[in-house]
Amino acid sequence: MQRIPESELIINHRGAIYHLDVRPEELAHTIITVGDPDRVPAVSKHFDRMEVQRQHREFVTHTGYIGQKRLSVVSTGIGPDNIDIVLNELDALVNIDFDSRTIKPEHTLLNIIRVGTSGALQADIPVDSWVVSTHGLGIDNLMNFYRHEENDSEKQLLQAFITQTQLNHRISQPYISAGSASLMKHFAGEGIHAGITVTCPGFYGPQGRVLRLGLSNPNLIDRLTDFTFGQHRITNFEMETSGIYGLGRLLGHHCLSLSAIVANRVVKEFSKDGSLAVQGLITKTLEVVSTL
């Protein structure tokens, strides 16, 4: 087995991966992902047992059990880019030997569930509501640096955004990842909205926010709200889920994604207490993780 480069695989000197600060042993393989990483203690304090808390950057995991569940809380930052970063830092914790630095002979299998806030793009999807994303299509071109390839369905979705948004031109080459079934099956119905979720690579121009810039693409909105293909739709976007999506499914572990509606970009709506609409989604989100 080929061995890993140190400056391949950064290892620090307490045996922590470099970015995380997290040791193989201290990570569960249920895993919880936030932007901020003052989200971390909102989900923790659920916790029955803390077990670790790490801090490196704006990269923050608690470990601990509710109940005989062990669950992660890893705090990502903003944008694909760390997600990058988190995602193949954390399958390393589990997949790469640290004394060998060799790829370990049997995979390990992560749950991976994402847990944030994201703009809606469908005037009746409302503020204070959540959403599931069926898939993450990234126009932030992360999974293009990747070998990587659709499958016939998700083709197809592409080719249809492609065609009708014509969002490839002078942005980027979109691409598209499902979201896992087997866990999304917990969050059908309960009054949670499902949908495509774009990716953007920024908060401002690359999600249609005007401020003293000019856009080179001024009717995004229109064109994102506009697509349809059969019963698709795209529903919301944010900074992260297409990477988490696109990374997880080649490194062979289950994500999901699910956004708390701060702003609604249609109506032109933004929540009055978004973090009350968060910290319901995060109370659903343990009330399913810890039963998986």
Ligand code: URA
Given for the second form:
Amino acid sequence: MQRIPESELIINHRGAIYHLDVRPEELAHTIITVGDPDRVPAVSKHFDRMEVQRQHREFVTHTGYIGQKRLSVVSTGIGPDNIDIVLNELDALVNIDFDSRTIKPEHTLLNIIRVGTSGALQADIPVDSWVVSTHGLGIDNLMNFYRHEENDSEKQLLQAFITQTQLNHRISQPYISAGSASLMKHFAGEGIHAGITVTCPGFYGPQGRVLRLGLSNPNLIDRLTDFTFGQHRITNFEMETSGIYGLGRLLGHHCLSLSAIVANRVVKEFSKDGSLAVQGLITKTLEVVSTL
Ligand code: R1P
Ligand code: URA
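Next up, the form predicted in complex with ligand URA. The previous block was the form predicted on its own.
Time for the whole complex; same chain goes first.
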């Protein structure tokens, strides 16, 4: 078994992984990820018992119990670059032996559920509603650094998307991954919209927002809104889902992304109090997750 060098798998003086500062035994196998570090206590306040609290940079981790169910909630901060760090480190915590620095012979599967905020790309998905991502479609390039391949139905969807959006290589080579069907079924018919989530490498230009700068692809938002492929359409965009789905699939985990809609980019509204929709989504997620 090949030993992973100190420069590649970085373990600190506590025996914890570099960025998250979490030790293997401090992580549960069901994990809720949130972007905002302040959202971690908004989830863990529902725990019956707190076991571990860690913080390093924007990565806050709380591990505890709801009834018999052990859960961790981890903040990722914003963006696909942080998802590269968080997904790789979560996986290393369960699938690499930190003493021998070798991959464990038995794979441990994590359930990873993102509870985030997002902008809707359809007029009929109002602010303060919720979306579950059937697919994460990345225009952020993260997965292009990893050997990966879409399945046939994803390839067809992706080709139709590239034709529709006219995204050129100067911007990105889009990629796509479906979310976990086994997690998604728990959220079906729960008053949650379902559709493709586009993940962007920024909040302003990459999501078509104009403040003082012009856009290289000014029609992008309209093209995303108008895209259809069979029963699929793009419901929303944000900044983490495609990396979670893409890396989660390669690493053998079950991942799902849920979003509270705080902006509607078609009708140009922003939520008066996005925290209410986020709180409701946390409650719904914990109801489901504590039964997994
Ligand atoms: C941008 O404001 C951030 O909000 C969304 C985006 O994905 C991005 O991270 O999610 P979170 O509220 O979970 O951070
Ligand atoms: N998060 C995003 O990334 N975009 C939005 O419009 C709202 C939240």
